[in-house]
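The chain below stands alone and is given as structure tokens, in the form predicted on its own.
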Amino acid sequence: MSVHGLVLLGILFSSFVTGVAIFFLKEENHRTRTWLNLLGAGLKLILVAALLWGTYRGQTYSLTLEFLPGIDFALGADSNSVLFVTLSTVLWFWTTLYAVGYLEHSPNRSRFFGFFSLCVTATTGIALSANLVTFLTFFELLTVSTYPLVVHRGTKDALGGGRIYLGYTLAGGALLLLAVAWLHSLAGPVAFKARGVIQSLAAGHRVELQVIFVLFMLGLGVKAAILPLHGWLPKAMVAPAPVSALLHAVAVVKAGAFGIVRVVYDVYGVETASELNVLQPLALAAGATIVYGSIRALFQDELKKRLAYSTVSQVSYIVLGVAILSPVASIGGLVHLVHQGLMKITLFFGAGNYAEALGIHKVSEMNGVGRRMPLTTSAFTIGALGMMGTPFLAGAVSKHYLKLGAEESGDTWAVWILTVSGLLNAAYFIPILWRAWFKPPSDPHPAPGSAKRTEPPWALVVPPVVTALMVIWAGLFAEQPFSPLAWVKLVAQREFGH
């Protein structure tokens, strides 16, 4: 085995191995399972550093090993996988940091951390996965590990919520079963390659294509949170506050859009795909997603659940950008996988640090509440900025790319499906952080002493701010070297050739 296999087996195994060995721990134990968390997390963050470090280079990663007679276990590192592991091990970072000061009294940690870090080496795996049946391996080792964490609680609603999303996730999962093994069926073992494998099966199995195609985006689109697909997610946000900025911006929904990512780019080949006709609906399907989970954001009061539907909405600009005939739209989808995961993990840490340190759970309840934690209101106020699209920040890199994009292929429809998401966006954030900063609390007879600053411990105040820090960075930077939008422009020639 190769060192550079070594490497792709360190980054499964650094998370891996760190969630086995929590498993084994008492309760009591809080500065081992704290250490032991940051360590494996540390640990992936150097060798995926290492690891895009040397893709840079033009260095080849792969590892194969025989799963079944015929059926390979295999894994490696292009600029596609390159840029999901890199944005899910460095949030999963720091929502570790998050996570460890969050749950620092509640129960059962040991089983909380164990899957925690079993989620993200199945994502991962889903990264690095060089065939389909390693994708799809993974990607329901997924759905098993994520549903212990959104009913950690054990409340009623909260095994309610986890019914409704192992539902979802498991019909899902059956639909990309059935897909992967019709395509195998006619290609053999289907391989990730830039541009496609299956061009040569295109003019005499068409209709068959088309119709493994709907299999593979209905299975994904579980995931991806496509319209009507979506309904576990707003169901899942009874989850910790840690799970849900795990789900939206780290783990499951990424993994779904990552998944079309995939199937569009390096199975089907976006040529391939425009000559079978399956580009237009998938982009359809991602427009009226868009504006439906926009407008649904519109009209709920809780915060958590208007993120949700803020997701819904979000993760399919980069389907859009997918679906869209167009290497600048491309762009703007993918380099959207990275900067809706920035920005949504800052929203999501804001709303767990409301929760926490003054028990506000809904958008009315958040009058004021900027002078009281004035850190984590900044986070949270450039994370919802740049969701709409604000200059100079990571949000309006995205949107520019994608509507330029859209007229560059003539669908000038995706121009005004953009336009209006961007007013919704405006729609549903700023009454919050009008609220925020500028409305007095909401209680005219407040206790001595509650209205000074209350911000939670550190662990809970760095990663929003960082993350924050991050949304800024990839907008003002990102025309430079080893930004997201400079890596994502190298998939992009990978993909179309130039």
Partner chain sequence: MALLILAPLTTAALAVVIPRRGRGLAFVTAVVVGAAVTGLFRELRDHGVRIHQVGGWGAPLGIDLRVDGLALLMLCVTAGIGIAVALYATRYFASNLNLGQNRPQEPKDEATHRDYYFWPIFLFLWTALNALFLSADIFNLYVTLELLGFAAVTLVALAGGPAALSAALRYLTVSLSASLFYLLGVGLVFGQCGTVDLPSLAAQRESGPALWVALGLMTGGLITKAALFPMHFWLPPAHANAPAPVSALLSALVVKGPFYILLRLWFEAFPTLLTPAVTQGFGVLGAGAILWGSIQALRQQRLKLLVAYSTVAQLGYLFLLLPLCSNSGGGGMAWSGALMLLGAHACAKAAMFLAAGNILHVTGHDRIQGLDGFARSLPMSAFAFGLAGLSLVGLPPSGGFAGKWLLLNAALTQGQWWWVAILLIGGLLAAAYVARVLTHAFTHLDGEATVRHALPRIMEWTPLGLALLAVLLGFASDGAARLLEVGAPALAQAAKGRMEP
Second form
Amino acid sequence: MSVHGLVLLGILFSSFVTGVAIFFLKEENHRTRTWLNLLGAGLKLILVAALLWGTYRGQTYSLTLEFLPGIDFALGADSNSVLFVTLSTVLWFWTTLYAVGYLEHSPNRSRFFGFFSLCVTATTGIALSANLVTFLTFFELLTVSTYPLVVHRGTKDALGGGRIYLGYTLAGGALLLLAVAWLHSLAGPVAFKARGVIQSLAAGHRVELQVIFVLFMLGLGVKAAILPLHGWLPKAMVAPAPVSALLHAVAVVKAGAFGIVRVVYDVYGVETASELNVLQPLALAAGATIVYGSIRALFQDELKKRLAYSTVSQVSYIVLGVAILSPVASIGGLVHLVHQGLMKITLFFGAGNYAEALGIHKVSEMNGVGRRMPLTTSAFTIGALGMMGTPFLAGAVSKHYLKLGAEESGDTWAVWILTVSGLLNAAYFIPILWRAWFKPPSDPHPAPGSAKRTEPPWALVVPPVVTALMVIWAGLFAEQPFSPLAWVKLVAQREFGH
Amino acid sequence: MTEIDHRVYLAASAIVFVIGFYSLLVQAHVLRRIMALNVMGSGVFLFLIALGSQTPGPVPDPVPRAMVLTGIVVSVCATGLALALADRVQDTTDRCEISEANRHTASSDRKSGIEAEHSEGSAS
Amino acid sequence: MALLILAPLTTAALAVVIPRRGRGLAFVTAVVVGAAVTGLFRELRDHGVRIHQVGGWGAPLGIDLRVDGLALLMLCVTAGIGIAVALYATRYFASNLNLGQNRPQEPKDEATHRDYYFWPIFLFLWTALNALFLSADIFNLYVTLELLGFAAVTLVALAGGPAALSAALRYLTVSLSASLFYLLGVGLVFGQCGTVDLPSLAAQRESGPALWVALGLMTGGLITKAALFPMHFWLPPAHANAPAPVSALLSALVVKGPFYILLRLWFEAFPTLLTPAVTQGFGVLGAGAILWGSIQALRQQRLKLLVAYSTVAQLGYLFLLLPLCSNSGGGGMAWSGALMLLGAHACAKAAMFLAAGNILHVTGHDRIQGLDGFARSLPMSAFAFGLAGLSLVGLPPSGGFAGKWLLLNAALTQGQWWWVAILLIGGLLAAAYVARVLTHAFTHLDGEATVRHALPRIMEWTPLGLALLAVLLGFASDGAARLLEVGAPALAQAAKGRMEP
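Now show me the form predicted in complex with its partner chain; what you just gave was the form predicted on its own.
And the full complex, kicking off with our chain again.
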């Protein structure tokens, strides 16, 4: 085991050990818990930075442990992993800060932060998995560690939402297990490799591979909330705001989307997959989800539900980018993995702040919040504008590449879908912004004694402001080195070879 | 011992065993069930003895006899244990029919089982 | 090797004479047995299958003890669970812990009595298990099986109380009649083959109607004792009404004994009779157990009954070994998969029963409906329950996952689709009943959690340790698979090449 392998282990353990330690802390140990949280998050950030720098300079990282007979527990860091691990680590840091502020006075904090850390361990594990079985392991760990977060409040609603969440994700997990085991019985141990590992089988096992692909998409699609499998996402909105942020931007849906990226690029390979005719249905499903999610979002009055349906729609941008057979579209899809994360987390931080400071849960209650909470609302606005695809913000970059790619591959229907979805995004975000900035705060806000209060404590304001700035950075400086786009281009080059 | 004798013994052992098993199934009273078990055991032992005498020559095979001796020891212990248990059951429940007593617990009846764990009766 | 039987037997006898020292004697046993198992492991790794002739007589006249990979695995599992349960029981039986607080306090000497009786019987149970796993002939297996049954029944009765006593009595009746069926079968086999020694039987390759009847009788007896669906009826009351450490022993170890004999019988003595009809039949019963047991577990109102029905379901998985190990291809995977599951289930189920015991102790009842918020008063037990649940559901990296993964692969390699479906559905059903309990753990309660009885630490840590072991067991699966190859029956070696390409 080399030093380089230890970096990978360190990335996992920085949050795992923190999580386990936090479980044993007494509820009152607020200070120790906060320090542990930030220490873990900071350490992980440093290690990921080292990994990023090392990978950029051509260093390879890998680590294997004995696991099942004939199958290793393998970690590695290719450019795909680095993209996702960086995203989740950076966002986790800010989410932790936010969660510390958000849950200041609620019960069961040790339990919450313990599972919170385990959840991020699972996400980084998903990013760093080098073969399918390791991926599956972390994918299931993610399910298990997010369930307690979803039901954290312990109310009837929360438990119901949690039951639905668990039902969907475990069923998805079972399908994924079947897909992995089946592929294993055909191809032996499957380690991720650019351009896929099963080309040689494609001729002899065509139908089986097609069925396995469908199983993969069903299993992963549950977490990525693709059309018929998205039911859990709006229900899981009962969770506390930092959890929603985590589910939507960092961990769960991203894990699903990232899994689809892995399977299409590094297990099947784009060429083999398109030869098997499995990408077209996937693209159609993604397209349908994009439009469906946007339309549903239009009719939600509850702010978090509107954002949830928006997530359903936006995550499928990533899937669409992957499924359209064009390098440019993949760049769009992959970069949206990052961009959507940045924008959506900003929006959820904002929604959490409105609920925390003013007791606002519904769009119709948002009149005039811009004057009350200028910083939060500005961040929220940047996130929303990004989602709509306003120029110079992150969302525009992804959409630009997606459209170009769709045109290049001749999928004009996808271009239409993207345009329609852009309009719908505007249709459900602009009313919010209008109310927030231009309507007078007519009604008294629901929270008692809230008339004088403005911004919540700094721990709740800094994270959305920072992520909003990152949205601007990712849009304005997209062409600079070390931007998400630059990195994604590197990934695409590796996959398509030009 | 001739061939025919030997078959008679085998058949008899089978009949004894079946009779024992039948009564085990239909009898509810604990004592009768314990007796039924003993009858079944006798059937098995008879069978083993009959087997032992199957071998040609004047000296019967010693192995089945050893088995039967072991079996009898086991069966005596079992009967003792069963009787002790039955006694205790009768003490605590005033009943001596197992089938009902058990159906009572196996069903979704919540109380009896919980009490069992907490019950004040001591063991053996 | 003989030490594995003699050590617990001696201490059991001593514990009868000086009951006061029961705990200390158990620890001596744990150390000796632990050392002996480790020593055997080394020998086995270096020299392969080991045989010990008791008194130097040798089969067929004398008694042989034999250790191969399978036997050693069982001995290891027994030792592990035995030690854990002993640790837990030191405190469980030491005071009036198994009393609900709403009931009148038990006289002190009653509890002491229970403590005094537990240790010798526990050690005797350990003796019986070790002897069973070491036996190399089918008659010895009968004797050890019978001893095991006695010890188990007595332990169930230890709880006292009408429900436990009648459950014990019924358990005894079922167990005795099943043993007699088995013994009758042994007699028939002897009449047909002239030997009861496993290796000699394997060499004979006999067949014929009498042998089929014999095998039918023996199998019938054994599946009853192993509580395979539909002969599981006696298990839930017996396991649910016993004291917590006893439930753990019964579910984790005792029911595995007859299963072990079944494997020896079919795979080692009569592999030629293992026709597809037989194996698929076993598979169907196993599948029935998985589905029926899980659905019953979902419907139970009491926690311990839920866990007991879960045992019924999990035992079903073991029997999927037969259809998956008898065809060509993937036999080795199925063999180590099912035995991996056996070990993982032992740890997980022991952890679950011990955790359930804690819950029962602290809340004073085990009605699932009334468990709201128990994670606050018993965080570690809730955790242990959840982790053990992970292994039962078969989520990676648990031992349960490793086992299911191997079975799944064997089924896929052989194209036996129906078992694939059963394995997946079984996992989801298990998730449903585990989640049913855990939902209550997370239910929010207003006000402070009331801890009515403080639990001794060891009673909190033991289940958690066992559950962690079950979850991490997956990482040991490669080693376990290699261990199991030592002296594995031919069918289980069929596809070794395929397993490690």
